[in-house]
Each structure stands twice: as C-alpha cells, then as structure tokens.
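One chain comes next, on its own, written as structure tokens: the form predicted alone.
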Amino acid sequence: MIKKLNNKIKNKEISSDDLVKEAITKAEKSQKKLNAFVTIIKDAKEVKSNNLLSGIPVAIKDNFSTKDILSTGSSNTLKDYIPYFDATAIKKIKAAGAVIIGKTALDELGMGGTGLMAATGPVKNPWNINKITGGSSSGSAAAVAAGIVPYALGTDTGDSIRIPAAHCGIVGYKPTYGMVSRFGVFAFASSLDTVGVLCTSVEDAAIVIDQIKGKDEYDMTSWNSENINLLASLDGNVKNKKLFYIKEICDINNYEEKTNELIKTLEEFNKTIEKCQELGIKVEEVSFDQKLLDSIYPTYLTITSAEATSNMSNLTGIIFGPRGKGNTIDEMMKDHRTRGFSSLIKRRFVIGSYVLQKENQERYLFASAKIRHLIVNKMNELFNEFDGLILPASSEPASNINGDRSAHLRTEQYLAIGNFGGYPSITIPSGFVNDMPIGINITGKIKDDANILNIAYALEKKLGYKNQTAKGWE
C-alpha cells in the first residue's frame, strides 16, 4: 500500500494534500462509530522528503510523546498533557515526511487487552461495531482496518499490537526488543515494552521498521541495525525453512471450553499449516512444559504491575495532569490518583506496591523472574533448531463488546513469550470465522526479523489477505 501511494504521488496521479485531506475526513466521519481517535490534526501538512513514507498520513497511539500535541495515554491523569519534545521515533517518522493525521485512543497506560478501558471510551471494530478490537494499541488497528490510513504507530508489552491485528484482520509487527527506541514513549513495562507498527501488509510493516529502528543515545536498551534492511530481504524463499507449534495450545482437547469458534479457529490454523507446507517449510509439532504454559500469565501480570508501578509513580498531579484537590501535596496526589485512574490501573499498582514490598519480592518478583528466565531458555532451545513459533493469534475472533473475554486469559498468554525473550513477532491475517477475521502469528530468535517478516511475507501472498480493509463501520 505503501509503495502504491508513494508512486501515485510522484506520477502526480494524487496529491499528498488530497490524501491527507481523505484521511483526516474518515477520521472524523469514523468517530462516533468506531472512536479510535483522541485527537484528530485538521491542520496536518506535508513535510517533504524523498522517501518512501513522504507525504502519506499516519496515526499515532497516544502514548508517543508529541511536540506541542496532545499526548494523554488515554488517562485522565494525562488528559491536558502537551509535550515539549518528541519520541524520537516521531522524530524519524517526521523526517520520513510522512504526515501524523491524529493521536489514536488505547486501554489506559497500555494496561489491558480490549480496547474498553480508553478514558475516551470504548474503540469499536471497523468489521462490527458490536466486537472488541482487542488492545491496547486499539486505535491504531481500528484507523488502519477501516481504511482511514495505510499504517499507524503502536507499541507492544504483552501482545498489544499482535491481539488488535488479529481481531482487526490487519498485519501487526512487534520488532525485536531495543531494535526500535523507547525514547518518549509512556513507560509502561520497561523490560517488555516494544515499538511497532501496524498495517495492511507485511512490506509496508517492513519499510515503516526500516525508517524509525537503530541506536539511540537516549535508550540505552537499543542497538545498532544498520546490517538489517527488512524490505531489501522480502525476497519470499522460504523452501526448507522450520516452524515449529506447540501442541498443548492446538490441542482441541486441551480446552475445557470447546467453543464453535475455538474449533473452526483450529481448523483454520490446520489449513495454514498446509500452506505453509506447500511454500517448502517444515512444520513440526513440539511439547512444551504445560506448568510454563500455565505460568505465563501470572508471571506477566507480576512483572508488568511491579515495573508500571514504579515506572508510573510520577503520575501525581504535581508535575503531569490537573492538580488534585488537597491542602497538602499528599493530599492532592491522593486525590489525582484516586479519581485519575481508572480500576482496572489501580488493581494493577496495588498488585505492583505489593510485590515490591521487600518482604514479597522473593516469593513473586524474583519467582516470576526465574520462571521467565525458564521459558526463554526453552525457547532458545528451540530456536536452535527451528526458524520460528507459528500459532494462531489468536483462539477465537474478536468477542462481544459486553460478552464474556475470559478466554482472553486463558488462551492469548502465550504472546507474552515474545516480549519476555524480546523476541521479534507478528501477526497476519490468516481467515475469517463466523465473518470476523482471525490471524496467524510467527516468533522468531532475536535479531533474526529479516527472517521471520520473510515468513511472514510468503505466507502472506499464500493466504490472499494482503491490504484488506473493514467495510462494516461505514
């Protein structure tokens, strides 16, 4: 898609003005049905840059920080906040020329999984409005599914931009860990957060990669790729490569719940496997530790609530965000805090403050610490031998808006794996199930992203969903 409107404009066939134009229209027409957006920029302008990204619109999850827009992280603690500086994978995507059309929405602080929990409200499925998007980088996936840009910018702590790809019917890119800077970007977990993209392709989520990854003097988790050129190796041979799937998650009878969208998932992800055969990759079925599989969640949620917890303890009204109401300072923190945050943030920062508590900290801080070191270690192993994880994205489609997302929980825990290993991941679109779309993902070692995207780039022409978008918001 990329590619298609940077030739269109220099064959003058379409002006970047026209475009931008379009895609600031469709965010406004998409706001009461799908409300993706925080902030819409009308007055959004080309800046000029002989790349490939120049003059073509782009949306931003609110959590990147923003010279002079507003910048909430979907928080009412954040709700007034206007940086002075930008992340400097803003700074990047400026240079590229591309032209930032709107701020999009996100579960608050990144925390969550649906979509629900934006202070500006729930963001809605551009494939049914009655359907969850999944999250938190919602607003991104719902502003690129339903056409109004060709990609937006999104992070990734446990699967944020893989869950909404899925539900979303769209690619989604986590890269490896560091290979992207954190720079200016909400910390949320430090030692999973991740910067991304989502798009309609595995090309364009090559070239929008290429342009905002390398070193950075102001993250010192970040490295030099230089050596990486991810669209120069989209070459699409793939023959003798190996994926391996775990078989405790494809195991129908592994689900207690034996849902009729679980079984035609499975069937649907049975039918990739055959693709992926046909391409001249081998696929081999491997027995993972069901007491690590079951372990990945709760090992998540005690890392994640113990980092947010301290990472977020400047969020007090004193520096950040409207002032509480209080004669003293405590007083006025508690009262940001209380009434700035969200239930589901503040059950997170009561599990952190506990964890964290010197006489916790072995029995789970340091538990979960040792318990992630057991499943990167295994999934070393299996790197070794194989070129990467392929599963399913996810167990069912997007669910109800107010139905049950339990499910959520119990089955979608295993993508946290790519972010306890730093492992480059993505998700695209493999099928639909009852008229909803569903996704394949693919996991690789670190530092090996060129291989995994090229995976994913042949198995992507394969599969046929490259560029769709949703019609059903409209």
Second form
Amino acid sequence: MIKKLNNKIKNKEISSDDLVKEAITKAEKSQKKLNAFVTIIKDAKEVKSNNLLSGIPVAIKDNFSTKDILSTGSSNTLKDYIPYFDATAIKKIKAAGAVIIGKTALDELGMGGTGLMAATGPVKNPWNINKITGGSSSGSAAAVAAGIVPYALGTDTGDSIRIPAAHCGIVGYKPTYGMVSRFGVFAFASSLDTVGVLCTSVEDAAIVIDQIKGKDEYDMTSWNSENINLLASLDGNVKNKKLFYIKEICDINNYEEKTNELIKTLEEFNKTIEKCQELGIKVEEVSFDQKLLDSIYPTYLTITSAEATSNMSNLTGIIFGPRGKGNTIDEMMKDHRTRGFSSLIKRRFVIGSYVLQKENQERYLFASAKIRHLIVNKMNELFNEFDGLILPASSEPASNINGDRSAHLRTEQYLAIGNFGGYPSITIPSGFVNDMPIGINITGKIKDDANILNIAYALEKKLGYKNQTAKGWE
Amino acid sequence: MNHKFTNEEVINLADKLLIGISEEEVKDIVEELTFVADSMNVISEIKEIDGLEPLTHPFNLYETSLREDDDYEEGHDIEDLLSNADFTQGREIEVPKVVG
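How about the form predicted in complex with the partner chain, since we already have the form predicted alone?
Complete assembly follows, chain above in first position.
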C-alpha cells in the first residue's frame, strides 16, 4: 500500500495534500461510529522528502509523546498533557516525511486488551461496530482497518499490537525488543514494552520499521540494527524453513469450553498450516507443559503490575496533569489519582504494590521472573531448531462489546511469550470466522526479524488478505 | 495455605499508592489478588525454576558506550517544562507548604 501511494505521489496521480485531507475527513466522519481517535489534527500539512513514507498520512497511538500535540495515554490523569518534545520514533517518522493526522485511543496507559478502557470511550471494530477491536492499540487498529490511514504506530507489552491486528483483519508487527527506541513512549512495563506498527501488508510493516529503528542514546535498551534491512530481505523464499506450533494451544480436545468460534478458529489454523506446507515450510507439533502455559498469564500480570506501579508513580497531577483538590500535597495527589485512574488501573497498581512488598517479592515477583526465565530458555532452545513459532493470534475472533469473554480467553495470553523473550512477532490476517477476521501469529528468535517477516510475507501471498480493509462501516 | 486477603489490607495498599477505591473496587481487587495467589501455588509446583535466576530483561545484549567528557546536552527551557503544571509561580511549581 505504501509503495503504491508513494508511486502515485511521484507520478502526480495524487498529491500528498489530497491524501492528507482525505484521511482527516475520513477520520472525522468515522468518529461517531468507531471512536478511534483522541485527537484529529485538522491542520496536518503535506511534508516533502525523498522517502517512501513522504507525504503519506499516519496515525499515532496516544501513548507516544508528540511535541505540541495533546498526548493523553487515554487516561484522565493526562487529559491536558502536551509534551514539549517528540518521542524518538516520532522524530524519525517525521524526518521520513510522514504526516501525522491523529492520535489514536488505547486502553488506558496501554493496560487492557479489549479497546473498551480508553478515557474517551470504547473503540468499535470497523468490521462490525458491535464488536471489540482488542487492545491496547485499539484506535490504531481501527483507523487502519477502516482505511483511514495506511499505517499507524502502536505499542505492545503483552499482545497489544498483535491481538487488535487479528481482530481487525490487518497486519501487526512487534519487532525485537529495543529495535525501536522507547524514548518518549509512556512507560507501562519497561522490560516488555515494544514499539511497532499496524498496517495492511508485511511489506508496509518492513518499510515503517526500517525508518524508525536504530540505536538511540536516550534508550539504553535500544541496539544498533544498521545491518538489518527488512524491506530488502523480503524475497518470499521460504522453502525448508521450519516452524512449530504448540499442541496444547492448537488441539481442540485440550479446551473444556469448546465454543463454535474456537472450533472454527482452530480449523482455520489447520488450513493455514497446510498452506505453510504447500510453500515448502516444514511444520512440526511441539508439546508444552500445561502448567507452564497456565502460568503465562499470572506471570505477565505480576510482572506488568509491578513495573507499572513503579513507572506510573509520577502521575500525581503536580508537575503535569490536572491538579487535584486538597489542603496538603498528599491529598492533592490522592484526589488526582483517585479520580484520574479507571478501576482496571487501580487494580493493577494494588497488585503491583502487593507483589513489590519485601515480604512478598520471593513468592510472587521473583517466582514470576523465574517462570519468565524458564519459558525464555525453552523458547531459545526451540529457536535453535526452528525458525519460528506459529499460533492462532487469538483463539476466537473479536467478541461482542457488551458480551462476556469466553472463560478460556480470560486466562490465555500466549502471545506474551514474545514479550518475555523480546522476540520479533507478527500477526497477519488468515481468514474469517462468523464474518469476523482472524489472524495467525509468527514469533521468532531475537534480532531475526528479517527471517520472520519473510516467512509472513510468503504466507501472506498464499493466504490472499494483503491490503485488506473493512468495508461497509461508513 | 493461601493468605486470605482482607478489605482492610487492600484499602491500606491503595492508600500507600495515594489511590482511593470504592467498595466494589475493593471486592474486585481481593478477587484478583486471590487469583494471583492461587496461580503462585501452581507456579511453585514447577520444579524447573529452582536454581534459575529471575529474568528481569528479555536478553542481555545491550550495547553500552563511553562518550567524551566534553559532550554536553542542551537543556530544556524552564518555560517548556512548566507549561503542563496547573499552578506555577515564576520558575517554580506552586504547592501547599510541605515543611514545618
């Protein structure tokens, strides 16, 4: 999509100004139905540069600091916060000529996986506005799936790019941890947070990350990736590549609650595996200890709650954010935090505080961090033998906004494996279940992004959902 | 035997975080903390974690570098830094008296 738009601009078939205006108009029109944006930048202007992204509109998740543009993290604690600097990823995307047309809603401060927890209200799925988008990069996913922008930036701490991508029928790519600088992104859980992209093709994912990746002196966990050129690595040659899937996740007999949607999702997954094999990819089944799989969600919850509690202790309403009421500074901060945070955030903070108490650290936090180590060790061993892990991105398509999520969805968070080890991980659309899109996810070893993207690129061609957007939501 | 979480304990934890919580929120937090505690029982049955170090970062391949001592960074304008504070006085943030 990006190359096509770039060619059209170059050949003067369309101007960047037209593209930007069209995106802004579409964004404004979509608000009532989709509620994807916190801010629409009505005076966004064309930028000229000699780059594939030049003059093309982009939307940015509202947890990136954007200079002189409201950046709320979809939290009432930051509802009037206007950063005085750009996040490094924003600096880079602007330097590449991208035109930011809006900031997108997220589950408050990146916590939550539904798209229902933004301070501005629920984000709706463009394929069916009664369905959730998934989260936390909910607005970015909806904006891309609705065809408002060709791509949007997001962040992923557990599956926050890859689940909404699956639910909205688009591509979501979380690069290796540290490949893109986190400087200026609102920290949620620093050891897991990753900047990535939501778009409609693997090629676009490669183009965007090529532009924003790189070592940043402001983020000591970023690393030099000059030797990686994602776009140039896409040749579609995947013969004899090796993937594995986890038996316990993909076998219907392993689920107590066999919903119609779960059955169909796993049937579609098996068809995708057949397509992999047709491409010459070898796919094997690997068995995991069920206890280890069951421990992923509590491990994720414990680690993220602890890190978030610490990271967000600066949200006091004193040096930024709306000032709380009270006669003492403590009363002011308590008023600000009590009124500013949603119940979900408060819940996470209390859990975080509990597991951080000295007497609880060994039993909770350190035990979780050891489980994380065990899972990463196991995955690293498997990545010595295989190029990647392939899984259904979610075991069901998007659920109803007003409905209850299935019991097994509450505890599944398998994609967090990708964050535990900092692995590159990409979701691509793979079909439909009950008229809603589903996706598959491929995760590989650290810094092997080019290989993982190339496998996804070949599979995308075979599956035939490249450049897919939702129709009819208008 | 699991620790049984009480409302008072949860309210006390929230208070330390400078967060006020409603009765319903207390109930939800007790429920989720109980889930976490129960899960830790399952985790403690996984013997392979014995002897493993807690993993606090995904991998340990970070690149560090030294810079010249004469490198320095331009600071930010005080006005920029103060622009998001609701109450300021001159170059300072205004708060109630915090010392005797």
